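Only one chain is shown below, in structure tokens, and it's the form predicted alone.
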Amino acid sequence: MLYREAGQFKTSYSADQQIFPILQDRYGYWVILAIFGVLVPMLASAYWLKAILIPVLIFSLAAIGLNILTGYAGQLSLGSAAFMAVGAFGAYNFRLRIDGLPFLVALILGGLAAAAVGVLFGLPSLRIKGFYLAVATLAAQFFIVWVLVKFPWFSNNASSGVITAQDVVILGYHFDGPQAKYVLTLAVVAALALAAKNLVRTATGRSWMAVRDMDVAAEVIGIRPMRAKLLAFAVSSFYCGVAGALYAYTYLGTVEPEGFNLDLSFRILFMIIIGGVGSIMGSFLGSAFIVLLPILLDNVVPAIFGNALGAGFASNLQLIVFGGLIIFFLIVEPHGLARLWQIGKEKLRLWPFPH
């Protein structure tokens, strides 16, 4: 009986159009905002807050990223982890080769140099799409991890290729400490997703989905499908690149550009199978999904079974969950555990009622 509209009145255009048009959904938003940014900092543990909640949060805004190009813009992309590299690497080197340059500019100037490689690497989607599309792209992930290893410029001249990140400092505050770098990642994450939110909302978004559905009809009404496809890589090289320059500067510290590897995309791949594909909540579902339950497998396998199923077999049973459960969801719930969220929240508004 709490969860409806009944009674709220929409008198504008505007109104109707918000990107919560329920109350009870946006004091559910800034209750949820105030308990991640206020009472998980406070009580939360350090393993959890630099273990688990960071990475959940870094890997929510590259499946953002990746969530914008496929599922909005239907253009599949094999070469997430490659522009989370470009990110965290022109990070590093704008904050190098620039003295005193502010770490928020360096993060945006990170995620630029993404957009642009981004850009470069879509221009194959112009005359190629579907299966040829991912292959340009996977050329694009061994490409770039290839120039970083190649090139030690990049790396200021390490022989090992690995880069340290610089101290995070915001207006003279050292975000040094879990909790710290946690509130950042957390600030940034939300206002990028909200931005991603707007914007998917926008004639943009509506552009990118046109040329998802049917790019000739696109082409027909109006809609330019280079310019939304190359937008939508910039876009979602953008998100991607920031995700890789908060990886390095709150999550690691210290990153190579192995670490950006083809499994790295994978696993983004997955986290929008799993989570929704073309859904900003679907997003962070599929990145807490698939961080969590390796965490919750490596605990509870043990547990139930001890040491009877060997070490092997317990690494091995995370692939095979992961395996089953993309299978389930293509076949059961193609939109992934967003659409259950929503198909939950309908019921919801309808409870107690038949239907």
Given for the second form:
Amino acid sequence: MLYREAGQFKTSYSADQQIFPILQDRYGYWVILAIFGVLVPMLASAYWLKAILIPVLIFSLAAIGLNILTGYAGQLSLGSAAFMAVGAFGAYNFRLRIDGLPFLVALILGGLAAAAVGVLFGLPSLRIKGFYLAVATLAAQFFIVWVLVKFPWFSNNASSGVITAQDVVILGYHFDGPQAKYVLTLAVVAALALAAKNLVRTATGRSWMAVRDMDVAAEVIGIRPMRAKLLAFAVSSFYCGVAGALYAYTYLGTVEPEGFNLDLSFRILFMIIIGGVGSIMGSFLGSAFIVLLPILLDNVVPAIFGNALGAGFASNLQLIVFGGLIIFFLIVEPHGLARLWQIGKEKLRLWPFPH
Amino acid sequence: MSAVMTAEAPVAEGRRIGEVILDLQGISLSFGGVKALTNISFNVREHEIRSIIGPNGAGKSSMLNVINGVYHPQEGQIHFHGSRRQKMDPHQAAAQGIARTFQNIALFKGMSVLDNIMTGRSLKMKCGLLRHALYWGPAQREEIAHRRKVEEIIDFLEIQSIRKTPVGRLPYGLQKRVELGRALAAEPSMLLLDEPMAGMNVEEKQDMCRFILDVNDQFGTTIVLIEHDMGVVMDISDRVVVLDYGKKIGDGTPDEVKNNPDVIAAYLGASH
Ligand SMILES: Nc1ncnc2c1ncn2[C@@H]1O[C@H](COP(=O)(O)OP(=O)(O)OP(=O)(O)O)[C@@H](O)[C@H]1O
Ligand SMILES: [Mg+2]
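Given the form predicted alone, state the structure of the form predicted in complex with its partner chain.
Whole complex next, starting from this chain.
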């Protein structure tokens, strides 16, 4: 079947307002979900599930969080990893201190704790913009990690703040194998990604983009820029928080505050730059790209050059490739892989006619 | 200082010009040492087209910014629909039915025409975050109901074919039209237009004039217009205020203003 919208006439505004207006995209979403929800867990090895697919999903969620704040609401943040830490330590403490608290409730509470902290550190955004705001969120990054290390209460008095996530049990079912953990992660991420897509295409998302593009005009229309910005910080941090809790519960199992460092914040920022600023799908593309690239380089470089270049070369090459790509996307294609994908689709819609 | 004319509203055919709904008294506004407005008083009647003219830097845009709460004058009083307005922010002005366009187009560049006009309805949309996230029942119905309204505006402005285009890609004249659409989406009772025809060619100006007159005529919207094209101003305005260096030098019907010696002097002096 050709990728076309011809013949698919929208006879009502509800049809035109659908999340995926083109039929093929609508099927595509379910096909992709079926592949990743059913086929992949049956076919993929434990290594692929544990070391690649689960982290790609979790980072996608964090990237969606940052994209909501930076891509849609236009507020730069370098504190994503710290908000992930709040989610992880939040969920851990809620489960530790409230007997019989269901896992999914703890996950949401962890997200809400991150949202509250996010709003707190979002307050400076009401007065400052751009570079200065980035510095303020940088302060959040260091302060939050410092607090989690400094006060052993958060890690139940473990040395150096390391926590070991409790077992994941939902309705009596234990999610211990990589397959079960993967399916759980996928379900949470898919649901939240859909919610994010809904948010950005309705009034909430429009108010974020309005504040991003022209805040005086937004205010004149009746949007409250302060409210919109703080809401963006809350929702963004919620997403990062849930991603952080998943990071502890379905990915690593054991985490420490230092694991949520500035490096991780930057990685998430690179994901949205490469994947596409202001695109939910771009968050997935960017996350997959950044997780897969080092693995690809590790395998390809020795295959081509042998061991002649030494072990250090591969990791240096990785940095060079990252740097180059980021500069490329910032200058040439600020909307990232998602935009390239869209251009491809537009071409496909016209194919085989060039215009 | 010169004799200021008294302003009398003319009786227009087909439109009934009503009572004074906006009354500005002794408005003074300065930025640091710069006096943008000095002791300005005038009023706006319901359903009328009220123009503000004057040379560059006369304080016209500042006047609009005072009316919809973007600037707060240091002195003076504003009465809107009878009640005295203290400090009010743009959001409150919007809630009271004042919408506007900007001299330098202030569209949301990253959004489509449709989304830009949809934002104009923000104040009328009631659903919250959770319902939006689920795009569920009331949220979906609300989006679609407002979409229907927005489509009426799109039809009215004859911009059906560009509804999905990102506004950044549109030519200047169309952007101005979309900005008018965004303001109309709020169904305002008073519309402030800051040079809606600047930089347009003759046909585009004619279209814009027609839209302004239609809005005024069909919806009864009161219009406060800043415009440099004297032909247009004298043609469509009911009454005109003339500013020069932040002071009011004339106020009245187009004919009265045209024959006002101070106005003539200001315009000749400013070499327009
Ligand atoms: N935000 C501001 N800060 C400082 N000065 C301002 C500000 N806004 C306006 N002014 C000053 O106030 C005076 C009036 O400006 P305003 O923009 O109202 O003029 P205008 O009549 O709209 O001119 P134009 O025809 O060029 O649009 C100018 O001297 C301008 O420099
Ligand atoms: Mg002006």
